[in-house]
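Only one chain is shown below, in structure tokens, and it's the form predicted alone.
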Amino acid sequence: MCTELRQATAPQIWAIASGKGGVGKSVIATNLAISLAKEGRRCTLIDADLGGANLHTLLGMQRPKRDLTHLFTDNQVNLQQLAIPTGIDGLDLVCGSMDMLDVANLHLAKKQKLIRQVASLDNEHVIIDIGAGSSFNSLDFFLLGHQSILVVLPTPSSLENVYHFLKAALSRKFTQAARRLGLSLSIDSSALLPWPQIEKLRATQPLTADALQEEVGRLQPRIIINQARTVEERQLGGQIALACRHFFNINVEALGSIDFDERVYTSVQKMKPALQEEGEFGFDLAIHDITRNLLDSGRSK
């Protein structure tokens, strides 16, 4: 596309995360991206599951000769270079980089340089799919998302590994918001959660402290449920959702649950995305809809 017909606004920016490995975001975050295209939205597709991408895969698509190695490693090369054709009319896929064998603990300034060309991509909406845990880089591209997207399986470790990453997550906010005011603060080991702090500030510099407040309250993450058998399961989200509210004091919504079903494994093996399979089931009435209520929420903000 020529440079004079480049979009003039920011893309919106999805970052899907998990708090463990094994749940399904690969999966959601390619369906997603389908789903915006079937819309009519011009959609990148990044992975940044650095060490361990396979969206390629995913896709049925052959790895590509440049990804985002290439970004890391050649001044020349920008993130817009380096999205290709999915097939998918409306879809273009960034590869994540397999060929660097320190990716996976990315340097700053090459992680602030893929978080500052990701906003300048050319297209009306980005999906970051994030690798799984609670690492500095996964944390800093989950907080990049306009939204934030967490993908949880209806089970114990997984349901313990959201709450971890979450706190995590917030500690991160605040961190990086104390910091922009021009604050050298990080989260009381003692304290755990940043709002006590924010109160001790607010005695001698009110101003800041709301500052700081509404900075780290714009963490709004977003919860979907995969895999879920029953109605108790699918229930799950806005429970998770009550509990962070309770316990963290951040606003945790639940976005919608899919459920288990076999043609999804199928579709995986087949290297073949569901939502690209004759016919339409489950899964994709509930891709469908969570890609609805995003555009809707994307609106309302």
The other form holds:
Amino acid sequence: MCTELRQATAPQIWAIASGKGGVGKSVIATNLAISLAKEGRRCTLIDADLGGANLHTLLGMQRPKRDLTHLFTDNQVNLQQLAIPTGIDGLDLVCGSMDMLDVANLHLAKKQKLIRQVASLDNEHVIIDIGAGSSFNSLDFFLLGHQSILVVLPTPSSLENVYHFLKAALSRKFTQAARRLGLSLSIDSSALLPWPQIEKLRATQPLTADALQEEVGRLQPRIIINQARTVEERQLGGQIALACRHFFNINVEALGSIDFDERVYTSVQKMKPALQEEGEFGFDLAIHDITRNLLDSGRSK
Amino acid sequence: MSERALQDAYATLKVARDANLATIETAYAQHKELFNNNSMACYSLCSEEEQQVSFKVVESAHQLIISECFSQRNKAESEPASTSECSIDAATPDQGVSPGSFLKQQRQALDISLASIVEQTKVRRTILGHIEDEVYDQLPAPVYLRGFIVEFAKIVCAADPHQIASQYLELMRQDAC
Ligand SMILES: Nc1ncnc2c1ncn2[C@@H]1O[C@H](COP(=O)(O)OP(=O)(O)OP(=O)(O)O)[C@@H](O)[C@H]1O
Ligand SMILES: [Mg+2]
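Let's compare: the form predicted alone is above, so bring in the form predicted in complex with the partner chain.
Then the entire complex follows, led off by the chain already shown.
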């Protein structure tokens, strides 16, 4: 593509969250980004794990001088300027902040600035690595994605966290959509789903209720199973999708699964991403498959 | 059978009203797995009792849909327009030939491929193969196996497709004892 003639279009955003910590978000975000770069696409990786930034380490880079902190402390700085080359062709990184402890409790105006600037980054793809937990920060970055991706381990505790996260995301999406329609609605308990409220609204404002339902229904999270060790575990994504349809009435799609692989551990220890190693292994194939699935489902949207 | 109950049954299995048997079967298997005692995907979403209830709801939804499918087919069958797809003489199994072998021999004699039967019945090829070879432990539950065999038998011009199906299921039952 000719750079001069290229129209600045909004980037495709993939947001990666998990609810539970330590499940492999950062490893997966990094390798998906490399996989895109290897396909000749240009991608900016954003470390939005505010307070636990580590993508530069996974990529084997020196700790950079500029990071997200500067976006929040200096009005002159924009996100584009914080993107630094990773040494991998086509891949830039915006480092997360580590010093400012209160960054994790980001002020609303600052968060909005970040969200606006992510959406208008001049690049084809953006991948955001989101910190664990279901704080409003995490949820808002998750909802920012054209593809909202959840990494899940085949363990009860990871599932419990993911379902909690999904309900919280659904409720947040509902509040946002309602606000956009000029309604002030919210869900008081994280145990509740938005559908009954929408039905109640339908009695008096059927068109608004339709619009709201349509908007909330656009949240169609994708699931990646990580560290699978058995056939059943590899297929858990499909079962989760079915459970989400049944219990939450939302469409969830299983993107694929990644096996537990010692090479992933070794690559983290060596600070060299698995996809940058010689040879192709199961992990690489799984990452490529997932990349393909994401690109395909992005196209059909 | 009430229309409302049928609608609910389709909604329970999350399949469209015009879904073919194979789709229904797959959805049924997936839902059974989801509400199975030790399914991990349900963890934290419902209690064990709720899971058992859902399991039963899925079971009866499936029963309802399957029996509806077959009663539709039987209705279509009794209409004169669609008497027989066969222009050649209808066949009955020779003495001592099991129903599975009969289906296979008859199919081969008429030079009909398995693929063509897959096409016409929408039943998966492996299942059709297992029906012919009488691999009982790999076959689906009798409620829809009966329908598969009837369809199969019709295509290969069996004189009495229902008789073949009954014989087949009877032998299968005896084998299980
Ligand atoms: N498929 C895998 N096979 C083997 N080990 C893995 C796999 N995926 C991740 N790991 C291990 O899990 C560790 C944690 O991964 P990672 O840092 O990506 O998790 P995270 O979800 O980003 O954690 P945090 O919530 O702390 O940010 C890695 O250091 C790696 O050793
Ligand atoms: Mg991380």
